[in-house]
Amino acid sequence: MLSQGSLLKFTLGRLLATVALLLAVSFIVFTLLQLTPGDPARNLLGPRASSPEALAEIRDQYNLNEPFVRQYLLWLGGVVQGDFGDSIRSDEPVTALLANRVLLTMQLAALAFVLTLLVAVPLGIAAAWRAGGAIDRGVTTGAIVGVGAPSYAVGLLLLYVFGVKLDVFPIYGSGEGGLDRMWHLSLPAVTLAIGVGALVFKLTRTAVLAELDQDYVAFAQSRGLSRRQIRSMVLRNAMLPIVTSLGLVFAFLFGGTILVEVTFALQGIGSLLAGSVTFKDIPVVQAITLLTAAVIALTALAVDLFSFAADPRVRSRAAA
């Protein structure tokens, strides 16, 4: 029986673990950026000759002269107050840069997630229900190809076929909003959905097949239950691993848009991250990394809470 006390205790434990994970990720990324070659101050000034005074002024402005640990603590103190600092490359507040791009990335990830949900899950259920049949063999073969195909290669192929040759979809840009935005994001969303959809298909098929092998299915058949009733029981029991995989897929979609955004010239946080890493724009890289880690961690937290509430076995393991 699910009690409010056990749910609250489980939630608090997972929240503390999530905060610890985000702190660890931010520190690791900050350390790696400090170890990478290159001087952000010289990058900002460009190839022209720079005086020691100009370099010193830039380093003072962005706390680059401070010891490593103090730089991290100053950045972390600003984050706690909602201030991610200013971009070294554009001198704009990082929050303003992200605000202009996060919505596009969220829309792209959400559209790819909906496509995955509407296509991969029904195909996985149908393939498991007719295991060994033509549908199962055909879709499984396609899923193997989808899992192994690089997203940038899939994107370029879709661009060439549907954007250049057939001239059905736009080949770059994000549109003007509304339906035009969705139309521009269609090919990028399909590109993202192909890889993760293949993974969701395989996980869904495996979960349903595992339930079909359970003793209760044979018992239900011996009692004369209809195919529809048995199917309902199987899907209800297989729903937990399917929902878990879908939650993790959404987190992956949000954090895995870099190559797709670059391929389709979309101005989301993925393309911003790619340029910021090259320029060694530490505040922007830190903010995007922390944002992505937060989305992944909070999605995992939501999946854990769903599992805890829906599955008595998870509650028993947590209590133990």
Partner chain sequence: MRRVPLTPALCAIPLLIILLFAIAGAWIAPNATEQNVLLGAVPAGSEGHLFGTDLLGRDILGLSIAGTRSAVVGPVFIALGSMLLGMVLGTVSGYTGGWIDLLLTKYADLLLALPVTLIALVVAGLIDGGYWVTVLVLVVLFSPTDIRLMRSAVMTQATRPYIESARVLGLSRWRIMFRHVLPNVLPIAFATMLLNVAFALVAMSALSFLGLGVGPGEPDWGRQLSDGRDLLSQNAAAVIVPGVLIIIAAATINLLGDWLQERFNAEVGVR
Second form
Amino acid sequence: MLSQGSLLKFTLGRLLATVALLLAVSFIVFTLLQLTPGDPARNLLGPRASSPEALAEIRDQYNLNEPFVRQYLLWLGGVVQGDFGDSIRSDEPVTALLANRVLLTMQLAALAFVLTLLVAVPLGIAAAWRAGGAIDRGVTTGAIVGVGAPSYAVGLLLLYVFGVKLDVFPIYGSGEGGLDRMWHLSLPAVTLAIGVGALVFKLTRTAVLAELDQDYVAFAQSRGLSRRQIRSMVLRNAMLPIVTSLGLVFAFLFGGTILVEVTFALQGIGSLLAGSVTFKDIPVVQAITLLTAAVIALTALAVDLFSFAADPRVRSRAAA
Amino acid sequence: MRRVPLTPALCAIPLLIILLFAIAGAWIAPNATEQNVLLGAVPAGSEGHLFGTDLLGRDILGLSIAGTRSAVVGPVFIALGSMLLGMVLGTVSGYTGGWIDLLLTKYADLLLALPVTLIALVVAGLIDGGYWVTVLVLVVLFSPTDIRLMRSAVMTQATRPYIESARVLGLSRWRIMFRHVLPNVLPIAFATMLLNVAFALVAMSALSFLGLGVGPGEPDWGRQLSDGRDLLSQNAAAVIVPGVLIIIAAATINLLGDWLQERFNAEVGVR
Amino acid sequence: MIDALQLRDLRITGPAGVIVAKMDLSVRSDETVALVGESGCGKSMTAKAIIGLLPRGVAATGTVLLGETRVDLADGPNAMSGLRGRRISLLLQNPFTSLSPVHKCGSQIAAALEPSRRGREMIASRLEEVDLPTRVAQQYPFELSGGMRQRVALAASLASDPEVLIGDEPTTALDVTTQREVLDLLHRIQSERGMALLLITHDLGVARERAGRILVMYAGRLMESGTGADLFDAPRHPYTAVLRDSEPPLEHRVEQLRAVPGSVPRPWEVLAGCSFAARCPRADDKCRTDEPPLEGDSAQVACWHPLGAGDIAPLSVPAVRRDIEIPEPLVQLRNVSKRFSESAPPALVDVSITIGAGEAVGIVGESGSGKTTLARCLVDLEKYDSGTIDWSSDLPQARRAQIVFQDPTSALNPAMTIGATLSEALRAGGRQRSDVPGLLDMIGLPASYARRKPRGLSGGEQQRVAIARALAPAPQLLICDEAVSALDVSVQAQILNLLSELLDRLGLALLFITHDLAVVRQVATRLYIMRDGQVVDSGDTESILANPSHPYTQSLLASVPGSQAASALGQEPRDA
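How about the form predicted in complex with its partner chain, since we already have the form predicted alone?
Time for the whole complex; same chain goes first.
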């Protein structure tokens, strides 16, 4: 039987693992500054006049004269308090820069995620139910194509068909206010959802198919359980791998927003990252990379907690 | 149920054409990078330019054919390199176990904690070392999944009776790894490698779409797409031709890889 | 009394061709009928066809009668849908997979009940019927043992009170002692409920012990039917006789099991004539061209040349008692202990055994007894924590002991030819690769097999090659770890005969590890009985099995289906 203690132990263990992972990532992200060719101070100074005073000031601001480990710890201390330094390009604090853009990326990702959830998951379940049929084969082939289809190419083609040829969707801008924003984000979200949705479709179909193959389904049928009962039994079992794959997909979504935002000229963190990399705006790059890692790690944590709650076998293993 | 395998038959034709472009592109379209700034972007169907030209007056069709090489060559090397790493490290990891296994697993976990596109963009972008450095970065980023796959394949093999019988016969560890384990995981490795080519093709083109990897002026599909973005109303073919080429290349390789994987998985029973 | 279940003219067709043809059967509501056959004979497909749950791509024609209700199987799976559970139900083989892992047992039993009857008392009474405590309702399947899970599955399949239950190998996945308990339970419920039970099994002993009538299938056809006594004392179909004689007797050792060559063909490979003709010693031209009809009233047989009273060889002749002299020890294990993890129970506890040079020793135990771990320690596949294993010789490991495992399909490297596999093993023992044909000849396979890959071989042939590989380095000890358990009984007899022939010829020692007392009796002169990692009983085979003194040995013996010891030892009587 499940005790409060085992839940606590499990959660704490996973939380610690997540923190450890983020620390490791943060260290790697910190070394990005060293990785970039050239003098870090000069890189941080960017296009500004590199007078000795300016360089000294930058060295002071980013603790570049300190030993490496101390540099990292001081940087990490700032990061924990939300201080990633100043953007080289705009001279603004990185945190403020991100705050302006994070909403759009979140909206885009959320819209794409909801689209995926509403289309790909039910389609995956339906295809598995009629596995081998013409519809299943068609959708599955489509999904294999979709998984590999690059979002920037698909996005531009959609933009051409719906934006230029049919002129039903806006080509530029991100819109103002709720509905208009959704209107402007619909093509980008569809673009993003095609790749991600194809992946979710494949994973859902595989998960449901694996369950349908199990003896307990045949046994349930032989006992005369109704289709509805069997379906709910199968879905309850398939839910675990499906939710896990949805968590996995989040990583995909965040990688994908970069390309989609650039394709559709949206001012989110993805396009900010792309611009910052070209500009070598290292503080911004560090902030976005770490933020993405945090989002993904927290998603993984949520998935783990979910499977703990939903799977008695995981619970019993955790208690053992 | 003996149907003619439709998938490989349908995939073979576009794949062969793309392969031909990649090998003989410079010969088929020798003047691909020739500019004609005075001409500018003319729409598809213009005289002498079936798919029109881009802003610099370069022929879209020629440029797309010439761009095949950089789109395909890098990804093939990425898939080969990462599978080589995966095979060596995965086999060692799965068969030896112990601290090597732990170290490699943690390394894979760490790299898988972030989206490949993002790390590739950041690392390749900051280093800014051009095409082959980008290829190298992607090899490193692709290897964790291959290490994992080979590790799990090797580990399922290692408990099979025929491997245990080989151990009881006193065969050396190397002989068992290379003569008994590897031949049985090779089919899966090959299918995965094909899928990785498609994935790497998309990733490489994505980086050049973002302005990385390929130098300016070099023919490349990703770069054509980012240049063509502003030409949508003047000559949409500037986007459609390379866009469709990337999609077809990725899709056919994916379909073929998926088909092979399904076939081999059923045979070897991995996972 | 009218038949609760009747099946008329069943024909099942799959993608490759016919799977089952001309199949009739009937079960009355007060009896148990057994459908017996080796793997691939179509017995499970028959069960699936009756209940209307054939896999995709497989179709059936014929008629099912449940009491007065008539179902035409050609109407497809939906024709049975209203009847499943309420009129007829199916109990599957593997209790580890037949229940949903994330649903509690109580709710799985209740699922088939009408919503108004899903109360707690109802579930408790259902659990009580299968001898399970009420708390099981709140447990998940993974928290229960295999036997308990199969009881839960039984309660679930009976939830809607069907008149007919089909048990498809319902106890095959269980240990012998658990198997007996579940079979007893099935029998009790069948008679209490007045339910028709169709028991599908590969085990002739189970069928004889539990069923009033037995139907014998071979390659998709019904060969013979009759009472257990009919079939055992006076089999009329040569295949039935083979099946009976291939099964090693528990009561005594025989000089040689009566085996027929070859293996069971796939039903669709039989193009004309009797499907057994290719392996039948009595077959003539007619048998090979014309299919014999099933004839007779209560006892039926499909054979052109059925066995008469004079043709039947006596069941089996006891072999001359072997002299037991303990030879020079080849290997001695002293106080060997092994534990896999702190939380798990120990795998081996102070195990001390001796194997003499050229001696055939058996180790008998159920799953979890540590018998396999012991074998793995002997060939260095596993390290032991304490104790010693002393070999009399200082030969390299490969020359001391070789092992043959249970599963023939994964015994050989699929990427290598048989010849490559064998020559590698020969070189491992310092022998010439040119000995491959000799090795193949020794195990009764033609030399041309050297060029083939394992995939093209039958299970029995693959196991022969595995034995040849083990013998290639000329080891002093051959270990067989359940090496015949996965084989069909007619193939098992061939392999057992091969083993005893090889022992005589090569003078090597044998360690035969098995759960099957009847099999071990044919092979081993001395026995160790293991349980929970310990040796609980040992001695020479004849005296241990003839006069078991240890209670665990007694219960193992009593659990063997069809054993005389079952009644002799005062186990639960068969009929209430």
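It should be emphasised that the depicted structure is a prediction, and the values quoted were computed from it without experimental measurement. Only the largest set of C-alpha atoms that superpose within 1.5 Å between the two forms is called the rigid core. Positions refer to the first chain, counted from 1.
A displacement of 2 angstroms or greater separates the C-alpha positions of Gln61 between these two forms, with the rigid core held in common.
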